[in-house]
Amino acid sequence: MLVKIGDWLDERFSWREVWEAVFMRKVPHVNWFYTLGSATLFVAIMQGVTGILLTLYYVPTPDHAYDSVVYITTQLPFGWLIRGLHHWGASATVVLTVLHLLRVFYFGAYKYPREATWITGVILLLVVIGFGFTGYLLPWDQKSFWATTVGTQIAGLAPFVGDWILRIARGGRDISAVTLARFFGTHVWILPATLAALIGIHLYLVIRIGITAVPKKDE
């Protein structure tokens, strides 16, 4: 019965070809450094899952944001675990992404024909940093408030477009409820959509072009 269902689906979706292309492809001899990409993907998925769970109770308003975070951490069953995973997972994502890019650069895996794979990886790093910056304000405590004040002020020092960037980031001249709403919307809608699209392109390029083997020392 299951074989017939599998054949029926394969005739319409060619899922066996996809399975073989993704999971049965030949991989050159590699080492543990090559697992950094998979580790980064795993942590990114964990961030998405824990982030969705947090949005069920988080309230993105100045009057209730901090109280909702306290409620999640102290009263919600396993809320401390979910928030802890999300909090430390954010740092782990940045660290793993940087290490992954350093490995690619060190082994020369960014060269032809993998330039596009490298470019999407660099853009992914920028998106990950954007996640960290926008998410830092969401607890709406003193530390996050003043850190965002300093961060947006630094962005506002850019030549010619600094004041425009500052107003766009804050939604005005000062940090306000508009800033919190803007950061929350960017954190849960714009950046996740961008991240998902870039990961899809990045994985497609990895599967289509393949990965490099560990460079051999000249004898």
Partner chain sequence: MDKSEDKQLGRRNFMKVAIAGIGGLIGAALGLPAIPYIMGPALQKESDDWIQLGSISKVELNIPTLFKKTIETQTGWINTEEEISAYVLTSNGQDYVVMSNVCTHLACRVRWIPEKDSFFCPCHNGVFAKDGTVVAGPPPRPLDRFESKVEDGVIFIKRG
Second form
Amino acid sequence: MLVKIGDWLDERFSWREVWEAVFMRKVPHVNWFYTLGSATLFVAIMQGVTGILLTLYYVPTPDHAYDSVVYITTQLPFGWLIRGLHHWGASATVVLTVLHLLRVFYFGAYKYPREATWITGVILLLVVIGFGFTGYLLPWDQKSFWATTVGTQIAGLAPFVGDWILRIARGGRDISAVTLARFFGTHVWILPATLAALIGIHLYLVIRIGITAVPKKDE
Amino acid sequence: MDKSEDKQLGRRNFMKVAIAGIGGLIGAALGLPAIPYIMGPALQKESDDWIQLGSISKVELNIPTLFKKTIETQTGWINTEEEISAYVLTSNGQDYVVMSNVCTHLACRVRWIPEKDSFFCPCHNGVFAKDGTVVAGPPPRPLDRFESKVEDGVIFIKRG
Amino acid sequence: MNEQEKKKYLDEYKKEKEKGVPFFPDIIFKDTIAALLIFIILAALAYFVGAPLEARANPADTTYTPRPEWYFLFLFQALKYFPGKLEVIGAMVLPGLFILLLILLPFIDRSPKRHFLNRPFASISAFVVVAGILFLTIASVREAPPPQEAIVVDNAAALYAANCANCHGPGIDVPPGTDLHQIIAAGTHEGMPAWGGDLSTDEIDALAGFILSPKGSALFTQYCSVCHQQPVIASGNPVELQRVFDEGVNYPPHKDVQTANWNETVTEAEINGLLNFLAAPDGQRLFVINCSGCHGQGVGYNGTEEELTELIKKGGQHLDMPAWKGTLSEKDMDALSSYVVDPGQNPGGGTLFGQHCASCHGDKVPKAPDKQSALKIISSGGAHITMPVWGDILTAEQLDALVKYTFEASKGGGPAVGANLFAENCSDCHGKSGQGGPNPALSGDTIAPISSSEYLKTRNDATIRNIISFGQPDFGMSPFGAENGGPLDDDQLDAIVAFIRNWESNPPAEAPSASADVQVPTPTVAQPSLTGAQLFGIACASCHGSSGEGGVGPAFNIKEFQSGRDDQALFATISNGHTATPMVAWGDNLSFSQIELLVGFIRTLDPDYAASLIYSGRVSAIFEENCQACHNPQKIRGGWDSTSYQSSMTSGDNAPVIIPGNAADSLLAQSILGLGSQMPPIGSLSPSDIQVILDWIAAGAPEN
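Can you swap the form predicted alone for the form predicted in complex with its partner chain?
Next comes the full complex, and the chain you just saw is listed first.
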């Protein structure tokens, strides 16, 4: 029965071809360092899942944000787990992305023919940092409020356009309801969309070109 | 050659099982808590505490008396105040009947008209007798009643 | 890389691939293991550390030291090395260049060498960058460690800082037993304002808690402030607070919340500190919250302070109730227990209750939650705890403060002083218990009761104080406040107000006659089937002797006892009991009229009672106090002059008013019993006075 359904779907989607191409392809022998990339993908997906679950209750306004976070953490069953995973997952994503970058660097994997993969990777790192920065404000506690105050202040240091950037980032002169709303929107719409697109390209390139073999030392 | 290929095959089969197993495990560890997390507020049972309505001393025999009580309820992280109002009726000073003042037709508030000895709903001219039974008009059923008790001269109700 | 090198690389890679393994399952297997490992670490962090959440964002807080998320710390630290105008280099230029460098890396490093040992420059530079970032991060953490205490906002501390620190410095050393709440609210110090106007009661409680237990305040902030707003639960009920720690996660309100098991995570000393913060060891406040529900504004107490400590510590016990098992049949006990659960549903038990229980319980049917427990109590009898065992509930500091306050308060002040002042200044017009009566200053006017709950509920202390101080000239009430030319100073006014307010929780023993639902006591007719003598036999004789000769309790048949207290004091003692002795608060079990009967009966135990039944004995005193204001030769209402024996016996429009030996037909007896026109009009005589007059007439109304 399952086979039949599989056949029927294959006639229409040719999924077996895709499966063969993506999963059954041969790759060089590699070591455990090569799991860093997929581990980063794993935490990214987990951040997506836990993040979506958090938005079921979170409200991005100054008068409700904190209370709703307290509600999630203390009242909802397993709310502590969802929020805990998302919180620590954020740090894990940054750590794993940087470690993955270092692996690629030390294995020379950014070189021909994988230059484009590297560049999308660097942009992905910036997106991850953007996630961290915007997500940090959302609980609307003292730490997040003041960290964002300082963080956006730094952006304001830029010559000529600094003040302008600052006002755009904060949606006004001060950190306010507007700031919270735009940080939230950025965190759950703009950045995820960018992330998804970039991961798509990144993975496509990885699959198309293949992962590097462990380089040998020249004598 | 054959042997090592067999071994290879066994190893790969083990890996497939392991991938499915671990994948399922992580999925479950994330997915199962998500269910109560999502359902949580829906499953929270309504508080069934007795609500103190007031002293029965102001209830006169055979005259429905309106009691109003503001209670605070918490929904999610927001506290809301809500006014409960109900008519209390006693025919013997012993047994008390507490009726909702919400018309069973379209939830307007009924009021007691002493001259007519009946409850009257201004929205669609529903009329209820003193004991809440429908006398005239569109209401489909008698006025709803609250579970109630009297302790130390104070009447309590439970929200149904 | 030239074309040749590229081709060479692709060929080599192709060979590697052919020697390699299939992506699925070999590679994915490793990835899955890594994913599992990461998931376990994250879940463990979520479980054991949790996601931190500090106090709600407060844009007005200027003391907060902002810190970015840890992965920005290196940047934050780097800025310190770029002071002033150079800051823009550290903040924007360097990071920007670094990112640009990363993006362009594949184009900058074009050599075909891949192994890191073959590219020493690149490897070492990357190492330096990573080491630098780590170094800066560590330096940042070390230079400005997260300020543990300061980060979480301690609301009580903030309140203190804003309102008190200016004059009092960082902390106040308060001697134990100080009524701090009152001092803060009223500002009784020299030059200290009354904060009661600016701060809410909750806030004052929180302040008192902070001053007496600053450590507790910090602990509260640490453990409880995520869920509880600070001032709101300050001055909570100690019984509940103690339960939170005793029951830990099983404490019902905490059941659905993720809380720590307080018993395991918090030390004994910390719990102590927390409790002291939440219910500050402030005697007056503790009394108000914990005791006044039953004891009103104060308790009369004559023992030593040590005994009081013991008493409060151990709680009170009800007198023993007999075990009815054996005395009553199974069927009767069954009927009784159904009756006490729900009298309305089981009226059959009422007769039994009347026969066996009413003598002690009066018409108050004790409440039982279910038949089983009712049956158990009835069959086994025994003592019931009536006062909580405060020794288990309060901390040592709280207990100490409560004892100090209660002890001091029992020595007078407040209501007790007010009672005397009221008797001296007010009772002539308002009656002994504020029951009112005809207005002596304004004929035809009646003074309404001021001890009724309507009166007290609708006027606050300030209003009552103003009325006393300024008087009510329209109604003939002169100003009593010293500032308005009256005799009373501020403290005295406050004492009277406290006494009047005291009626709210301790309604006057002699109910105002104006109140319709209390009947005028009729001492000669035993109201609920038992006479005063019978009641005395049931309730009092076991301790005070069957003819009041004394035993466990004091003797009544001696002069010292009888002359030492008036009827109201007797009534109060019977009704409220004595906390210092096994004397039960009979008010819980006996009705109002039953206690009146007891007071009347106890008066007849006076050894001089029979001897006092002469005109020149107690009778003339009663006349003088209650009748002569209207019945004197000048006013001579109703034609009756009560100033002498002769005139009392003979004068009157319907003379004789007194028929010796025949109380029932004497107009005077009928009037004081309220059978004809009520006399005195402002309120009934005390039951013992009525008894004296009746007995005197019955004894032939002798003069000497």
